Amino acid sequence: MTVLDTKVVRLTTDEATGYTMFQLGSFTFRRDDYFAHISWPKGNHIIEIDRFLRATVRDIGWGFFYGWIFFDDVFGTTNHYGTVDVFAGSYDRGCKEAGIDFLETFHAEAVAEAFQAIAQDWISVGYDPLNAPLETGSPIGSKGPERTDPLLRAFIAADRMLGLPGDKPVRTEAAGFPINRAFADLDYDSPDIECAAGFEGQLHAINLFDHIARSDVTWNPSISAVAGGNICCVTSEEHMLPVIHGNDRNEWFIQLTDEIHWNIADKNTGAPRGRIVMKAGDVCAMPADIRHQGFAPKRAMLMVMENGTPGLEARYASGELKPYPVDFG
């Protein structure tokens, strides 16, 4: 694997729209009023601009996450934890059969810098791709004033259990985190804590729904509990997951409220493998050999459990570990 020692390059700026064209390695990125256009030596591709920007900011914010981030069936990235593949058609049967698939590997920092530069130039005031469509403006049209506030609100690891002194962030109405309109029907009573004699003040509990309901992002965990290689993320999901996630390890989903519909496909070919409708209380595992995309008709709460042990992806890729966590045979 050759890792390119290159950085993003700003090319020409379109006088009609005001947007800049960018180049990273052999890939070029330009946009018009409606679409992102991606070109490489073997071909080119077009993606709706809203979908492209929603995927771009999450790919950066997630640190390219575990495994594959498909912006759609053709374009995406693969995380090798230090380096990142940028690919076009590498996991699409039609592109491979036509011989137009292409992949280059970069240092992770270079891809993050490129996507950050593209997002900064292509996102104007009034549009926030981390919000649900009902809560944000539109990216369509010519360039407006660039946003000066942070585009990204990425993972924050919890220092302490939520609600204890020193936790972060403190999500309250006064801090600018109101209950989301979609969760107005939930119960937010605080738990009753009854300690045995001698243990007063040593037991703590929170209403987790109260925390998740105040999330100002969708499909993007804003806080995570991390203990060694164990990672727990709670998220607020509405509309559709802006990317298709290809796993390099097992990923556990616990549906906390409402429902999410998941389309499941083969990771390498994109061939359909199943469809899951998760309702409150359901638990499922997304295996290490699939790609998946979720659809939430109503804003829903989801808990995601990951094993972040370094090197785990290589054990799955080699076949040492089965792609699924439980064998019911």
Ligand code: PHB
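All figures in this text were calculated on a predicted structure; none of them were measured in a lab. Numbering follows the first chain given and starts at 1. Note that the rigid core is defined as the largest set of C-alphas that superpose within 1.5 Å between two forms. First, how it differs from the form predicted together with the named molecule.
Taking 2 Å as the criterion, residue 134 does not count as shifted between the two forms: its C-alpha moves by less than this amount when the rigid core is aligned. After superposition on the rigid core, displacement of the C-alpha of residue 193 between the two forms amounts to 2 Å or more.
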Second form
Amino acid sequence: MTVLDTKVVRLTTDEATGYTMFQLGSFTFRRDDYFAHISWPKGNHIIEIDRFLRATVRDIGWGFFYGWIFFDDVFGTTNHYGTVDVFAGSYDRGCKEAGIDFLETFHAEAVAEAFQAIAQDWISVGYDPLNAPLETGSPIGSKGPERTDPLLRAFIAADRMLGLPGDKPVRTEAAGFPINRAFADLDYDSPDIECAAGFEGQLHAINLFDHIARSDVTWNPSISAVAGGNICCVTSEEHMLPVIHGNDRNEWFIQLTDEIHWNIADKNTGAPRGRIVMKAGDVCAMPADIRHQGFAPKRAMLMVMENGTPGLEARYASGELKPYPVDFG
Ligand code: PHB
Ligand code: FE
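Same protein, the form predicted together with the named molecule this time rather than the form predicted alone?
Time for the whole complex; same chain goes first.
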């Protein structure tokens, strides 16, 4: 695998729209009022701009996540934990058959820097791609003032139980996190905490619904519990997961409220493999050899469990581990 030692280059700025064109390796990225245009030596592709920006900020914020992030069926990234592939058509049967598929491998920081530069230039005040579409403005049209607040929200690992002294603050009304309109009908009782003498300050509990209901972003695991390789992310999901995630390991979903519909397809070809409608209380494992995309008709709470053990991707890729976690039978 050749890793290109190259960085993002700013090309020309379009006078009519105000947006700058960028280059990373052999890929160029250009936007107009409605679309992102991606070109590479053998082909080119067009993605609706909202879709492109919602995927871009998540891909960087998640550090390229586990395995594949498809912005759509054609364009995306693969995380090799240190290096990242940027691909076009490499996992799309039609593009491969037409011979227009293309892939280049970069240092992860170079891709992050490129996507960050694109996001900064292409996002204007009034639009936040991390918000649900009903809760933000539109990205279409020519360039407005650039945002000066952070565009990304990385995973934040809690060090201790949320709310214990010294850890991340619990989201509260006073801190500017109201209960989302979609969760106004839930109960938010606080747990009773009866701590044995001598353990004060070490035992705590929160109402997790209260925490998730105050999330101002969607499809973006934010404050996460990490214990060794076990990563537990709770999220607030509305509209569609703006990327299609291709797993390089199993991951588990626990549906906490409402419902999410998932499209599941073969990771390499995109051929459909299944549809799941998860309702509150349902649990499912996404296998290591698929890609999936979720759709939440109404804001829903989801718990995602990832196994962050380094090297796991190679054990699944070699077939040492089965692509699914449990044999029933
Ligand atoms: C996933 O790809 O599994 C995923 C990503 C973001 C979420 C939920 C699930 O908010
Ligand atoms: Fe996933």
